[in-house]
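Single chain ahead, by itself, as structure tokens, in the form predicted on its own.
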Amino acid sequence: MTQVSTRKISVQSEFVPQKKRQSQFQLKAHRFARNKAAVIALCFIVLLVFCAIFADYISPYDYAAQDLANKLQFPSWRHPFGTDNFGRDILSRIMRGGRISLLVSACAVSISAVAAVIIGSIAGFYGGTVDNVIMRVTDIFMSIPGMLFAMTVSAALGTGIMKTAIALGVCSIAPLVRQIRSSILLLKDQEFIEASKAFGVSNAKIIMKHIIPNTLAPLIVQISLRLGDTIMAISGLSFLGLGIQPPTPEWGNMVSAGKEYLTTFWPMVLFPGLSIMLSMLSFNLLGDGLRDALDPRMKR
């Protein structure tokens, strides 16, 4: 009787559906989706990128069209964000300015990330004198306040989109170098690295095929955080007259143009300022969500 019952249990267990094992990407995506703030931030960033790319098609007016008869108009159905001191639609200029801010930020972060990966990989993998020299140079650059350094480089290079991106990219290299170096120091003594060396794989191939791919997770988090900080830096430089110059719309120079009307006409300052704040907040929340999703210690 016991043998029959155990046989029935074993037969029934064969028909129990096994739970499908999730891939690493699905697990990380599930952990990210549980962070509601990060999901909302990602949706806002997607909307921001969409508006920046298609600003010429979805903006209600031409960003450069002047209408002096309707200048300094408060928000209305015709102009949801109002008009500036030249009668230009503020909403259209914010959409166009978002394209400039995102473009400069992406270029600056790309420059700093590529340079930091190369320099940090060399410092962390080889160590010794090479590491000491690179780290001491990095310490020198990090001792200079970031905004002051950006202002100096921007003043030396001049104004413009690419020059501003280069200035901000150079200023962001040193912190990323330290981040990449610390990640590589944890990796270079791992068994798979030692096995690659034992098989005679060159150092360049080890760095490119094993070291750098394993540092992408913390690098992605840092890039997301840097994008928000860079948007703030771009706006600061433009506000001071060292970044993007009028009449090209950029959130920083829009705030600078509106500071003269701060007490009498608040839309010129409020809406560009909100764009800067929400963009920076969204990228920071996205970075926090990615850090929690990509960190193996956060599985529980």
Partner chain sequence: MKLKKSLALLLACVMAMALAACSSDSSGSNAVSGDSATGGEESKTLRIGMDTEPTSMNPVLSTSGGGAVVNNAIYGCLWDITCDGAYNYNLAESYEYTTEDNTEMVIHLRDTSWDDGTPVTADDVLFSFQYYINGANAYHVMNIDFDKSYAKDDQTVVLELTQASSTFTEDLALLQIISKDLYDEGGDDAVGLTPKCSGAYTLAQWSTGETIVLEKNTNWWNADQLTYDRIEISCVTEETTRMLEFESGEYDIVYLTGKDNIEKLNNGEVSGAHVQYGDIQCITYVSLNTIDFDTFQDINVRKAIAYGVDWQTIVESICGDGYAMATSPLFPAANWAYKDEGVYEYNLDQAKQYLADAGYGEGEFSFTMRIADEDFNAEIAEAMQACLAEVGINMEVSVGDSATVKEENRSNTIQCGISKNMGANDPAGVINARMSSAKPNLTKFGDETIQNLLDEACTSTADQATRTELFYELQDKAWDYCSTFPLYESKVTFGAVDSLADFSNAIDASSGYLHLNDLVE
Contents of the next structure:
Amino acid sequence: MTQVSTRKISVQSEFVPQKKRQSQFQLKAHRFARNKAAVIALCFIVLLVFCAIFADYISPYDYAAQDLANKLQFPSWRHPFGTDNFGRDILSRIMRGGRISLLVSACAVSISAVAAVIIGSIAGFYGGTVDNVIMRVTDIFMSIPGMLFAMTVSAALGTGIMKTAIALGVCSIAPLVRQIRSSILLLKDQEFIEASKAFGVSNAKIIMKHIIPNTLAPLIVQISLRLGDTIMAISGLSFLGLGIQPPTPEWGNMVSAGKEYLTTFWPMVLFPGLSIMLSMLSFNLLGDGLRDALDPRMKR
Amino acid sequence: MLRYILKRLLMMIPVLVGVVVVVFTINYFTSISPAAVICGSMATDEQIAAKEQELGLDKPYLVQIGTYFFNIITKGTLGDSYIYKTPVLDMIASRLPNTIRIGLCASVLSAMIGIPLGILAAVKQNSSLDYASTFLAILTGAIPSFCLCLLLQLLFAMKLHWFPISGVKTWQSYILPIVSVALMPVAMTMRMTRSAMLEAIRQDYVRTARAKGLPEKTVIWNHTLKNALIPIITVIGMNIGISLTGSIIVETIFNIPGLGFLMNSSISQKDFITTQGCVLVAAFIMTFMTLLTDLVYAVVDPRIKSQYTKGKKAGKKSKLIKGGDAA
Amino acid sequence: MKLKKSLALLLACVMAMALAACSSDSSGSNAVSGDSATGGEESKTLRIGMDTEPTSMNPVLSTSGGGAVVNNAIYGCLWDITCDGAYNYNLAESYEYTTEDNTEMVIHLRDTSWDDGTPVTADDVLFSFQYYINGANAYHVMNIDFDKSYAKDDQTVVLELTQASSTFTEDLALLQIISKDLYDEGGDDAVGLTPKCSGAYTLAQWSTGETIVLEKNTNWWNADQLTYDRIEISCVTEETTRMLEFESGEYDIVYLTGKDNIEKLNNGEVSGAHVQYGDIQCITYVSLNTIDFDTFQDINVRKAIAYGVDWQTIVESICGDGYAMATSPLFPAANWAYKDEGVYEYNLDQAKQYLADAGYGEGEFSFTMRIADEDFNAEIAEAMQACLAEVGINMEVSVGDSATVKEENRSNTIQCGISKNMGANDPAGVINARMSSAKPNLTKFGDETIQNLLDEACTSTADQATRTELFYELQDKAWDYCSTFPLYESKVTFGAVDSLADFSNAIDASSGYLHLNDLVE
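For the form predicted together with its partner chain instead of the form predicted on its own, what are the coordinates?
Below, the chain from earlier opens the complete complex, with every other chain and molecule after it.
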């Protein structure tokens, strides 16, 4: 008997190749990597974050250093993006502005994401009257056009970095709540949730262990898209005189300051505008790539 | 059907009430008093207090908001502007046509560009045309609106003299604002169309139609597009709603006297009652557009129409009976 | 197929638009065309570009720039005081004080009428003054005792004042005369929407978003002398857009505040146009709040700031041509009370010494400057920040919108700010915002002696020589006190086409708005 089994095992180990199992994360990362646009976008965002964090060390000049004798210089080797109407280096200001845009955007999106997850989960999971009430309130907030709402809140709170972040965060909660609620509703009816309930697992634990991880994928996509939208919204608010005001450099208020010089000196408008556009583009492409990669139903 | 419409119209009311409450509350808790702004920096405390009394700003929260609603219902007025002393409704009414003109034309333009591009991209999926048009659409959607406006103004109005620089004197002066407002939703329309079409193309009935030997044109037009319409209509409805409520930046740069412009100036002048009126009107337009969109669904998709006319349970049954292809 | 159809449709639309746009008439050059009049018998039109739209034709309620210009044109005032200090009598022929202490004034009105032919009477004048009490300009008429003032006859007004004021005639110059009969008929609405005009022009057309058209008022007493028969006023809030319109020849006169635009015109980059300056006797200055905050109590700290900032270079490089450095802490050079105190000499080492004397090391002293985002404020604040950083003082700059900052000023929460005095001919009018009775404390002096001297100088009704002495002493003391740092003398700027003669006589001395009725041959 023992002889047979030994032979069996040795045959198995010699001739049958083992299949290598990839983890979920590796599968998704692989799928993401195939989307070249998304990868390029991710690289740009990493570059942006890097510049934002290390702006003080890598920027060629101090962003606030004025050099009135050299104002309004077109791009040159010394000043790759030129100088503004105070003689400040535009490249350094864009880096600094990038830090501020990313910071405010990240704060705003975190505020809205956390609030939306909490509210959306409660609405989706408990259903009934709670769901109804939350949905009606969300409807109310969603019927106010986004920019109008952001302006009203921003005007009420005042200008400044934290206040703008709060204003934009509050304005983005409603659409995210919708999103999360619908993905939870989809999940709620799945069999594995029913099974968990049948086993007597508490509601809180179900939410924590099953629902939230499964809603994570669309949430991450939304967060990426929202980051881009928020950067655009910040620059829009700053352009209008709310949001973030000079002397703090922010891409939107740089364009606003530069529009006076538009006909004679275009760098003041072009470079901040380009930065806004590229950031928005990158976050959009990243969001698209994530959506394609993380969706388990796509048969690419 | 009519009952459904009436029901939806009635349901709009609590939403609008909620909107007014939200905006009013935000403005109520601002630290700046509108009375102080109007009286100017030379005013004494007594003058400001008198002004507050005149404008009704010294009353408690509930009384103020109650009076506001009372005035809407009984007198049909949205109040008088703190600064201009003219009725808010008149101010909005004189400015709304401009915004609506621009909004409607821009929505039509963006649909005209976005939908064909989306169909093209979906039909020729994964080809270079698909990637190129997707990328182009995303690119145009990413340009900040103020940069776009300034650029258009500089190039077409200033340098080439094709259009006036600002204002609404001639019909040509509407062109640049329309183009500015239209370019932003193109991206979303195009991508929505593309994904809806892709979703529809994968369906079995398309495979059947192709297997039957129908020409590609019929497959795309009759079978795929009609079934992909619902998400497309959603996104168009949303775009119309957003365009109609006035792009603030476009109106400011092109000096169009519209709803967005009024909104901007009333916020900076702390004329809260005008702000409230503007937001109320804007919210009304948005919810009305949602209602219209839902009604268009009913026209386009008989499954949904039966849901509205017979009620939810009956609708579900008829959905099961009628089954897939609505073409 | 649908795709092709819609693409074709789109192409057709674009082509149609391009064709239509090209065929419309538009000037092809960047040069500003001359005035659109052909002179002689044909009507001459003046086109003006202003900033804010008029909100109402009721001058009591009007708060906008465009509104002010229109109201100045359609309503007459008793007299106008222009930049060169002249009194242009409009609806009044003359006035005089009839008592020694200047508490009674008699005004003789001209025999003139409203645009519908009814005469302008003394009742209208008295009514107008009372009407102003409703509005924000109430402080102009607060000295009038309405119970004792009366209309002696149709052409004579007797005003009784509760107290004499040296700025009274200037205050009256700003008040437009409204028709009492019109108000009796239709109330505020009638005045605001369908005004009766006593001024040089009548309101021919006014609707939201469109050009405002004014036509010559043939009933005005000096109508024959007016240069222009028709005036078109367009209101564009965005200065960039307004400048673009001016460059393409849409306006003859444009109201400008942007520094780059003014530079452009001065450099000759816009052919056929130049800058028209109006001296509005207004100085802009930095102020330290020495009353509400202990921060600036030590004179050494204030001196450190005074001598540690290179004021002259800042003003010259930021404001550029056309703005003169202000050399008195209180008055512009054109005012008769002005005394030349010079400029605080920029001495970095001495400033550091002062800071050390005050007991602060490098970077230990800090304060916040709160400014509104207008004029050159932001740029000057940043330049100051850079200078003070070298001295070792930390100055934070906080920018807000005008309304918010004004309110903060009123509630005295601002530590340091940039202010402008009101333009006026009488020195008391220039500095009365600094009197003890005024609400904002930012521009007052924390020293009782100086403040009392200021109050005395402003309320004095003595003769000019005595008052001059008081004002000179005041300026010396204020200069030494170092709490207010003069920047530049403001001017109001307009872009004007070269075919227009100098019109500084038509610019109001205190507000800088145009007096269209002064554009006479």
